[in-house]
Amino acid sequence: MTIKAYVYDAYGTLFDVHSVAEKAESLYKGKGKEISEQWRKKQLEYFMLHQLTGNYKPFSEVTKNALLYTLKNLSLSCNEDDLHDLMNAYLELNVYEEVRETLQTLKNKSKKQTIYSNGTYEMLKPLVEKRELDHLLDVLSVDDVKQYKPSPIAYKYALETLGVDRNEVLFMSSNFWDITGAASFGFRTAWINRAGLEVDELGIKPDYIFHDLSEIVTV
């Protein structure tokens, strides 16, 4: 089947979530990497728990709460200015080096491209604009339906919005839990395996496994 919609997860796929470590390091010398890693781990844990318990909270709130826990867990004090600066770092994440050229190549081929993320529009749109990607792709958020990926309801909403068939979507993510959800729903999937990890033992095999995003132009 022809791919009619290229759909990208945002965090870890297009944007480097661990680029927040630079701001964290400037505020907490010697702790930047540790803060970034624990923050991301707790962020994932929190939104999964909210989804499982049926207690949806916007990803911005989840992200802030995960940060507050991380700083408390590391016995680091935090004032309102520091908190604002760290949260603002999520609006200025670095884009992976091959992303812009890849998106432009597909744009030149008249391919429909959309971010579909657990992030809110208030988090995603400033980030996309900051990195000058807004002319290359649309932005769609699970906040519209209040169901986090990997819930089937979340992918169903994306499919209905895109207006294509399931097997006409190529869904890309660096997060294997997201690939698992998308593949289970019936999307074609490309795992952007930036970290060189092994495939998880979940009975799911992505259609494609790429080291970075640039390889999707060959599909």
Second form
2 protein chains.
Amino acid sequence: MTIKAYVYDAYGTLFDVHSVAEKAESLYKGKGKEISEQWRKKQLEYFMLHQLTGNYKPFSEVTKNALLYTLKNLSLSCNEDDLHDLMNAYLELNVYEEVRETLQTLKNKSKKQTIYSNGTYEMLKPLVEKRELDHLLDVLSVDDVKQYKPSPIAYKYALETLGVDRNEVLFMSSNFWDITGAASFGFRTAWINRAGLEVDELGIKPDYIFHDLSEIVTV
Amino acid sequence: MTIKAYVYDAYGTLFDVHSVAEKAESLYKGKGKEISEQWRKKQLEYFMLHQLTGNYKPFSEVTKNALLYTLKNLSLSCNEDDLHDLMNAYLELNVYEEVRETLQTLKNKSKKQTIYSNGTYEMLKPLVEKRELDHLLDVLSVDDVKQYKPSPIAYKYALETLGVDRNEVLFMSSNFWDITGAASFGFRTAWINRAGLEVDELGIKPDYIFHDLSEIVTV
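Having seen the form predicted alone, I'd like the form predicted in complex with another copy of the chain now, please.
Below: every chain and molecule of the assembly, starting with the one above.
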């Protein structure tokens, strides 16, 4: 079956969310890594809880609330300028090193490529432009339907927007929860297992497991 | 407003899930605490993902799968007997020390008391009997509707079963995600903050925050 649409998760998959550790370290000496890790953990927990309880809040707000909790939890004070700087770090995340070349290779083969993310357009567009990927792929956000991945409604929206059949989509994510939702919905999936984790026991097997994104050109 | 129903979460609230560390330690020397912590973390992650993706699996299966992942992740081998022993430890969790007296006090005041848990009846009933709480409260499981807390559908089922108004329910949990769902649904809530955590930034304030369960008799 030919792949007609290459669809990419953003955070953790194309962009390194832990790039924020550098800014956090500059503000809170010796705490950068811990802040970054707790911040991400809470961000994931919070959007999933909003989805589970049926109270959607945009990812920008979720991300800010996760940061506020993290600083409170670590007994770190924070003024408006620091908060602004830390949130701005999310608009300048590093892109993983193999990403641009991989996207370019598929672009050269005239493949349709799209980011599909829980982030808002206000978070994603500056990031994609900053990292000079905007000529390589489109950007689509769950904020259009206000239902977070891994809810089936979220993947359905992407499918309808792409206008292809669901088994013509190859969905890439480094987040196993995202692979679980996408595979369960019927997308073909490639888990970009950057952290070298074990496959979760959720009754889902990704079609492909790769160490980084470059291997998708072999599919 | 009079409280007509006292509703308790089970795991972490009445029963200490980390009691399993002792059995784990006896099987995997020096690893008991780590196994217990990862096991619980994965158990929470897994049932939430099943709920989010619309693929309900009973909590007994989720709990077993979380254990299997944990052992795999820690590179620990496991035979059927060990697995059986570890799963059985879930049927013999310790009850927190103030629980029985608190329930008895409310029972003496003829208050209606119910456990409402994500666990299955096969997990909850032996536990409640083992810890001699069965004469103090009823047991209700989300397995009847196959929708996990903190989904609103799960709390709705409890409400209908109890036959009271939603603001006549006082819902107790040590899990903030459960308090979030219950409060969002309209129950009155008491967060039993055993671990002394900060309030999560989810736009929800519990009606009461207590250090242990005994304080609920003052409400």
